[in-house]
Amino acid sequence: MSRKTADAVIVGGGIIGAAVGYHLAKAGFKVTLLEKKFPCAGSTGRCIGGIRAQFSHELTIKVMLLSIKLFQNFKEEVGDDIEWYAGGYLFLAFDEERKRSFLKAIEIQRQCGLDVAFVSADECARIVPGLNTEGLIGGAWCPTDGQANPFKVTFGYLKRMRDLGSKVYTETEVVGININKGRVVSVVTNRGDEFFAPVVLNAAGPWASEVGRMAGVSVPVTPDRHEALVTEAVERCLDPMLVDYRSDGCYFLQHYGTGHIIGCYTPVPLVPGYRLDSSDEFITEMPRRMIRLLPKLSSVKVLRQWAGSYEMSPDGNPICGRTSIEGYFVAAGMSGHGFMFGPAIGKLMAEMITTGKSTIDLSEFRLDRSFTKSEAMR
């Protein structure tokens, strides 16, 4: 067994691990990132790339406002074009209860400084030409939400990490975490290496619970299967992410650069467990739901479908911060929003690790909370 040292070891090569790793390296830390497969092999590489600040909790909104600013400035700071485009998000309301829910959230969002409004069905149709407005009451519209490329963001962070002297190990699975007298000491991998570090971050996405158990820490994250599809490229026909929260609804956007339409929905009932299998039901249902909202898509062909995991926390909010083990941190349970949270969570967790506190207080996301404050706009 070889023995190596680092200032911090990060478990997980998705957007969260990469973003924290970059900000730690930028702060002068010698970081080692361990990924059991390859970067973006988990949830990050299977998401559809939407980015929004429309949530119902003040802390989540503040984190996302920071994240959007970091997405906007990514090229200047990190050096890569991540295909950021502010096409907005339009959440559709087909009943009064949903409208009241959106209005309640909008009040909080505006207090945080978000440019958001509830607009009429006619205004929704102006924002999305060709939208089927049958039964539509209106929608929550934020023009500053957007989209970016999850692969380019993650690999951009990893490249800069390496440039700053840190290391990334792929095909390297963590199989043990050593604790001594209540503090983390080292991480052992399936390659027989032991990495000694005073800081270890669990950013293992769908496997966060498993990695937590290695340190004797309970991390309540459970994966649910979500499926997605992409169509052939077509002429520009959709600017924002379109979100329909009905039980048989869906959400989709058009990639700004390529013209492909990418979308998914949350299955009812949920499909628990880490599963990558695709279903006949999805490939039948998803096009039907998309065409119901936007009939002009009826002739557009689907290229492929895939599946991945939402790493769910009990209340649908992230789990970020310290644990009962000194030096052992967690940033997981992003509940389907890890890509969009990534830049801000990366910066804030790095601040917490290097200075003891973050510029936005993340204590509402702490591991030992009661998990009773559920996110309404999951």
Second form
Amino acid sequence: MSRKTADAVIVGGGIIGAAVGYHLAKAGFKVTLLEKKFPCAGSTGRCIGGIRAQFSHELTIKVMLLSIKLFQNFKEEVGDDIEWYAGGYLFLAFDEERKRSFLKAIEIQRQCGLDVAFVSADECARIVPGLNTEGLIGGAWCPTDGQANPFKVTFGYLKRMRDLGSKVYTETEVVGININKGRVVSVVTNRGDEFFAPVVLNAAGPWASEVGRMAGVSVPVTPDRHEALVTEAVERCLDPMLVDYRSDGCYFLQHYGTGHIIGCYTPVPLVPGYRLDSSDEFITEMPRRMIRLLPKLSSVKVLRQWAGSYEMSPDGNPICGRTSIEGYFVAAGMSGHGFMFGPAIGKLMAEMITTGKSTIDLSEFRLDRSFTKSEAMR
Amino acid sequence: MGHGNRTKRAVKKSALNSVIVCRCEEISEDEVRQAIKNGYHSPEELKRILRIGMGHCSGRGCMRVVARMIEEIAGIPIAKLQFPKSRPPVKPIKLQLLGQYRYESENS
Ligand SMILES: Cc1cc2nc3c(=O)[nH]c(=O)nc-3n(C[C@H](O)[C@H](O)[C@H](O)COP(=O)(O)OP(=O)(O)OC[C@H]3O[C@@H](n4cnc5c(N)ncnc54)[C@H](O)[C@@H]3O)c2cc1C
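Moving from the form predicted alone, what structure would you give for the form predicted together with its partner chain?
Now the complete complex, all chains and molecules, led by this one.
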């Protein structure tokens, strides 16, 4: 058993661990990041790369406005081309109730400074040529939302982190966390190593409750299985992420760099648990839903289907901040939006850890809240 | 719908003189070699960083070559490597064709 030290230990090599790790390293911390498989092995490598500030909760919108700025500047700041593209997000409304809920969210979004509007069905068809407008009332449209490549963002952060003198251990699982007198002391890995650090961050995504339990902290994050598919690369035919919230709806976008079309839907009922098998239901249902919205896709071929976990918190908002254990922080439960939150959460959590305070107050996302304010644009 | 992007991509690449390892995504031997040298030592990571094995054949053509290159450059025996899962469908199928199939759940 070897004993090592660090200024901070991060558990989890997804977007959240990588982003916090990079920002801590930039602030001069010697960080050790421990990942039980390989970077992006969890939810981050299974997500479809959508990025938007269209939410209904003010703090989420503010966090996302910061995140989008960081995605835009990624190449200058961190060094890699992450295939950021502002193709926008178009949320479709097929009934009055949905329209009302979008209008309500748009009011809050505009107060936060977001360029967003409710547009007519004809306008939707202009934004997405070939869109089937049958039954469509209109849509919530924000042209500054976009997409990026989750692998490139995560690997980009990790690479810079290493360049700044921090360490990333793959195939290394955290199996225990030692606490003394209410303070975090060290973490123990399956390889028998012990890492001593005054700061430990739980960034274990869908496994955050397990990693919480190791420190005696209850983190209410539960996984739901979400499936996705990707088609072959085709010529540019779709600019924004298209979101259809009907119970038999779906959402998809065309990857800007490569031309692949990638998408998913939220199953009814939900599929709780860690299972990540692919279902026949999804691979037949999803194509029908995609073609219904965009008939011109019917001859495009599907390359692959897979599944991943949404890491749900009880109210669908992130869990970020301190815990009852001194030095033990959590940034998890991103509830299916962790990729887009990543850059901002990385910056803000690093500020909280290094200075005790973040430039955007995240206290509404703290662990010991009541979890009653639900997000309307999940 | 045509496959415009792929031709564009190949021309953009600098490594035109190198042997192609992944024909579907047009990833050259030089690119794989460079990525392994940059510390990406598993087929899973190389897939994610290069898109190798993510194309039409889902890695059937290239993964063995990739494994041999990792063994050669990074010195990790092939038997110790973790390979990406093969995902359905086995061959690319049109959305329309998949959508025609009505899935009946076991309990209905
Ligand atoms: C199908 C699908 C589509 C999605 N689409 C989008 C989208 O368009 N936009 C968006 O923003 N989000 C999307 N998401 C959600 C997004 O993927 C997640 O919110 C995000 O990846 C969470 O990142 P994370 O770093 O918290 O968790 P993860 O990426 O899961 O990282 C956690 C890591 O911790 C590691 N780990 C766990 N336990 C331990 C341990 N004991 N020791 C060491 N390591 C450990 C895991 O191996 C894992 O790599 C989607 C998700 C799915 C499944």
